[in-house]
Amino acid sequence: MSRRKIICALDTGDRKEAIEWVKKLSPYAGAFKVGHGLTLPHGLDIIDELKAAGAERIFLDLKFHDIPNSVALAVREAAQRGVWMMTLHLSGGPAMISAAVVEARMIPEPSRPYLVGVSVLTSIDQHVLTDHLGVERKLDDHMMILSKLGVDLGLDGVVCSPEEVTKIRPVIGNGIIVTPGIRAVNADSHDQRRFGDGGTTLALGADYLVIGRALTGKIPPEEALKSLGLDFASA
């Protein structure tokens, strides 16, 4: 199991804590996920600080969702910070997705960031999707339709939970699958509704695993990865 398949989620708003996690976990994770918790209080300058602390790649998970011009501008600004991958909401529609793709493709290789689409958050189940959000499709069908839309329009891949990997893979072909919701079999699910262990998820066809509290907690990294079904010793 290669460390490059592991994305450690820096789920904190504390700059010092995030930097400490990077220093501790960079031998075990090939990328680090940065979200609103760090960017809102510290701005995008936090990306440079994390890179200086040892973060090889930054996964900027801000889930852009706005009018096409605004999302294109967001992609441009994020790309200028040298992020490796970023997310956007597929429910923003074809024009928004296309604007993001056009902006990303203006950046020459190898600096061009990956764009991955989010269809249904892993905290949402069928009840919430239908009864609260008014989406009549089955959750799996909704994810597959939106995922195909995104990849057909030029996205590099999608985000999906462990439960949907085998269903999404045929729909997006060789596109990237990024999978959050990674938990040990007997672990607390926290706010995730759709989750699974790491070893099984990779075997099913995921390319990258996003691991947060299971890896940043007090358990030694090797033990944490083992509890997730990941054999780091074989990396």
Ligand code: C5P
Contents of the next structure:
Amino acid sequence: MSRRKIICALDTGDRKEAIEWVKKLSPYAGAFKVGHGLTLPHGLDIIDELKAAGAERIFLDLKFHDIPNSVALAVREAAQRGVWMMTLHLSGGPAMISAAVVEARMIPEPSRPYLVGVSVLTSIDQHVLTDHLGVERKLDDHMMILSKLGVDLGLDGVVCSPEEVTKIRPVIGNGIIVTPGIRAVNADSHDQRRFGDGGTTLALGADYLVIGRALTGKIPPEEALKSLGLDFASA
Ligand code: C5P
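To test you: the structure above is the form predicted alone. What is the structure of the form predicted in complex with cytidine-5'-monophosphate?
In what comes next, the whole complex appears, and the chain from above leads the way.
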């Protein structure tokens, strides 16, 4: 198992803690995921600080969702910061997705950031989707329809839970599949509602695993990865 498959989620607002995690976990993770928790207090300058601490690639997970003009502005700013990958919500619709793609493509290869779309968060289940959000479709079907829309419009890939990898793969062809919701068998699922272990998820065809609390907790990284079904020693 290659470390390049692992994206470590830096879910903290504490710059010092994030830098410590990068230093400790760089041998085990090919990329680090930065969200609102770090960018709201520290701005996008945190990206350069994390890179200086050893982060090879940055996954900017701000899940853009707004009118096309606003999302285009956000993608433009983020793309100029040298991020490797970033996210947007597919439910923003075709015009918003296309506006984001146009902006990302302004950055010449090979520096162009990957854009991946989120369809249904891994914290949402069928009950919430239907009874609270009013989506009558089966969760899997809803995800597949949104994912296809995104990739057809030029996105590089999608985010999905371990439970949907097999169904989404044929729908998006060679597109990138990023999977959060990684948990050891029988471990605390926290706020995640759709999850699976890392080894199985990669075997099903995911390209990258996003791992947060399981990796940034107190358990030593190799042990934590092993409990997720990831044999780091054989990398
Ligand atoms: O701690 P845990 O491994 O559950 O963290 C998962 C990470 O993946 C979080 O940073 C969360 O924001 C992110 N994520 C997710 N579900 C999505 C998209 C991103 O859990 N659909």
